[in-house]
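Coming up is one lone chain in structure tokens, specifically the form predicted on its own.
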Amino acid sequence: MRHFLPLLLLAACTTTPAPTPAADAGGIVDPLSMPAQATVDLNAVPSAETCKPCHPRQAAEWSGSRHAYSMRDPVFQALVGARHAAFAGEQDKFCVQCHSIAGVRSLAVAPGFEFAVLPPVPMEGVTCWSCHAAASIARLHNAGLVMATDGAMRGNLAQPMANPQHGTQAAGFLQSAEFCGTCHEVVELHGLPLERPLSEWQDSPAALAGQSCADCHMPKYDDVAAVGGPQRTGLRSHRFVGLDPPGAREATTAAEQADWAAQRDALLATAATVTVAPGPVKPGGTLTVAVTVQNKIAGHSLPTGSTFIRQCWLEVRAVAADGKVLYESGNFDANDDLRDRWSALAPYGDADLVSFSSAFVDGKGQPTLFPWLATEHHRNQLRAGEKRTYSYFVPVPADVTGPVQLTARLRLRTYPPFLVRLLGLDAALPTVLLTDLATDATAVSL
């Protein structure tokens, strides 16, 4: 796993040293989420397989989710490997503190660990126990949950039924935005905010309306919560549908994957709008094009989460009637990379590129890929409900054949291909998901 890391570190184009966190022989320590002594008995953590006989629907939904894939995602594993190389293993637990609470708090995950030899339960990632054994919220970032040791499972049912398998307790906070924020809000060890979906939600129309993350990402349905139990209303889907494709495809049927795709498409269909408004032009002049984009998501910015490795941008094209391309921005180089700072073939080759992703800068003002080297996090996301207009200037030759077709697309990609290649994961390139969130087009007569 480590052989490509020198190349990856070189690609960061910086050697700025990161601040040294508190550490001992077991690596970095956080009394709550990365304890020096085990606070969880791994033998007492149930596997998701033990939940499946009584909760088959929830188990099936979870098994294809990104939560179930959180420790097996090769991109995640490679990024953990990069951090390992940078700190000789001392910070190996930082990312995993959320991706496998059981693994880190039981000390199964230790400095220098290898994913391939971890016990099965830590490799289940964000498993049933990770959420349903949470006793309370201690902080709103970096695995801020207090885990119960009483063996009871908690849920949002006001009157859970007693059963011979485990104790039950009502815990309405499990469907709160704050609960999700305990892991999805991430702060670097030296204090730099990395992922901020909870902070974005707190300042959003959704928060004002009393809507939480679960209202979109865990839609409600009516069914039994457990085999043999009563019919319930307001149960939550455990697919955790978002941008990313299903995690463990081998754990899901074709029908389940199709259902996930339909839910994802429905979720993203109203995420944004794009409109194209051209000005007047004559052959031999310059056509001014105003492109307006709006984030229609009520609960968070666009994009959100790991915005430093997400790609969200505007593609704008002008094409003459004879097919001649008059103008392009937001298009790819021959490696399918945007022509930005990280393009190997055309670095900084797209002067008009409008990106809504974020970027790290180190202490010398140089761009870097890695959060532990960053001293600044520059964001250009669209806040919930925000609308912006950008102007593009298209040269129109005197001999152009009209009309000129203008198109604009707001595009979103899970990972940039250059990063996947740098991580030595070329085989994963076909899984990089590209989505057009919104499109508009118009023709300009000459």
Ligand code: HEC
Contents of the next structure:
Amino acid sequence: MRHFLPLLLLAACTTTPAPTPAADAGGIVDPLSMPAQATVDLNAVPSAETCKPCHPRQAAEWSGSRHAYSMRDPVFQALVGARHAAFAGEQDKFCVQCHSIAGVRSLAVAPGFEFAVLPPVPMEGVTCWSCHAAASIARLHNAGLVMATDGAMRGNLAQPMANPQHGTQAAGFLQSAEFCGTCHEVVELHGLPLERPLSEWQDSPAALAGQSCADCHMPKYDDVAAVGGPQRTGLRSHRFVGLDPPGAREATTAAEQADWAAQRDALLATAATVTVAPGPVKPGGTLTVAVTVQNKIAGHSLPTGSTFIRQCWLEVRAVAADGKVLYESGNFDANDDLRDRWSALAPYGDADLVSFSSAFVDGKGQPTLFPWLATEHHRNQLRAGEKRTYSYFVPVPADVTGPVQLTARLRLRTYPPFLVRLLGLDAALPTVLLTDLATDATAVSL
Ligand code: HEC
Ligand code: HEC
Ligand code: HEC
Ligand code: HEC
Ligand code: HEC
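For comparison with the form predicted on its own, kindly provide the form predicted together with this ligand.
Whole complex next, starting from this chain.
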């Protein structure tokens, strides 16, 4: 592994190993997604580069997407390194089975593999082939796709035009939420559910309305599907906009990034609302503040996906007219970390903190950051459409200068800085992205 992780190695040595995996000489095995014998010939997997001349729009959009970045993300690589250290390489395929189907099923990714020397196609991550060569769905988690070997590209174009590069096959399932769920539902080797946007979607208003993942994450447009092809309606954006900024910034122009930011802001603007409602107060008393937050996403919980890495929380502040801070929860310590269990400077310093992220607990009841050490996954996500109210109690000194300004923000951050530092990735700290999903403010006269 490229990343040397002294801290994590230490953690791996002092904790109980997870249950023994079904191991052979090639590490853990799953006949579908982590086969012992190669089921994919890497030479037969086309690079996204080969699609570019005929599908320039799809190729350009995809190349800035997280799917294209899924093997290059330094946080991913560092965590794979940590798992490598914890299991002496035995489980090196586990994390890669979805991030690169081609890599694991061709055995290019095997125990002890190095990202730096992998061939280009596995490094393309969730490349075009991962979706368009999927023949059928075998299970709804952990890369549950059966891959075709006929070279045909699957899609839903009506009467696709013939082309010299590839055959075509109709595949209605590509539009379904279940298709996305094959990779987006992540289950740990010992059975603990880690990510479950499909399960969340299954009882959501979006599912009832027949709205799938693609309807929000792959918005429609009208154009040609291929150079020289007929004009078509209802084609799908391949940016796969979500929370993250474009992955491979070097592959995207400034204009592309601006367009990406606009699409991301538009998506996130639909996610949530916050309202702050003060009760009555007199100087020398306590001001009760009701903060109501609602997940407006019809399709899944907030946050979703890697909820154990993401931070999603309420920040509440009360400030007197002279600038004196009367109350604060959800603010940062001097390291830009929340004052929670993981803060180096103020651990457990924010007793009122309301966080919607999830947390792992190990067999000894202790918090852990790593899914392979976890026996429980504690969740506090807001379900699709769910509204909750939290009360905050603000002490108001007798000599306070009014009015008191109250603000509440629902904030979402891609990674906590302490984790980035723990992984030795300080250079990546500037890429941590903090977004305010919703804000409300009001002034209380005294
Ligand atoms: C072959 C596996 C696979 C399939 C199939 C798949 N995804 Fe993904 N997806 C991933 C991986 C892995 C990532 C994380 C990449 C990263 O950021 O490192 C991801 C990331 C994303 C993101 C970015 C999330 C963020 O934080 O910004 C979105 C949005 C997304 N996928 C939507 C979809 C949709 C919609 C579908 C179905 C049409 C789909 N995916 C199908 C594997 C897959
Ligand atoms: C079942 C398929 C699957 C497996 C197995 C899997 N992942 Fe992922 N991973 C995903 C998907 C899908 C996403 C996108 C979720 C999101 O953005 O919230 C993702 C996102 C991530 C991200 C966030 C990247 C970003 O910033 O968007 C990291 C880091 C990551 N995975 C690491 C790992 C590690 C480490 C393992 C092994 C312990 C692992 N993954 C195993 C499918 C998988
Ligand atoms: C020589 C040009 C060419 C190349 C190279 C090419 N395609 Fe195509 N592809 C086409 C044409 C033409 C169509 C049909 C367009 C139409 O009818 O509107 C098509 C259709 C498709 C469809 C839709 C199939 C359906 O049944 O709905 C998919 C998916 C697809 N291509 C994926 C790819 C991928 C992935 C690559 C690279 C691995 C690729 N193509 C490379 C020309 C090409
Ligand atoms: C009604 C629209 C809608 C539907 C349907 C929908 N999403 Fe989302 N999704 C959003 C919004 C808005 C966000 C941004 C908020 C967030 O990041 O949690 C998001 C965020 C995400 C993220 C990034 C989460 C993170 O914080 O890392 C992933 C991954 C994702 N969606 C996957 C899916 C999958 C898979 C499906 C289908 C099972 C789906 N979405 C269905 C609207 C939708
Ligand atoms: C994460 C899965 C995923 C990846 C990766 C992906 N696609 Fe797609 N693609 C889809 C889905 C879903 C559709 C919409 C199918 C439908 O309309 O039913 C689609 C549609 C298409 C179409 C039909 C026209 C359109 O845009 O709707 C073409 C052509 C295509 N993709 C080419 C590509 C190429 C080229 C790449 C790589 C550069 C790529 N795709 C990567 C999922 C994916």
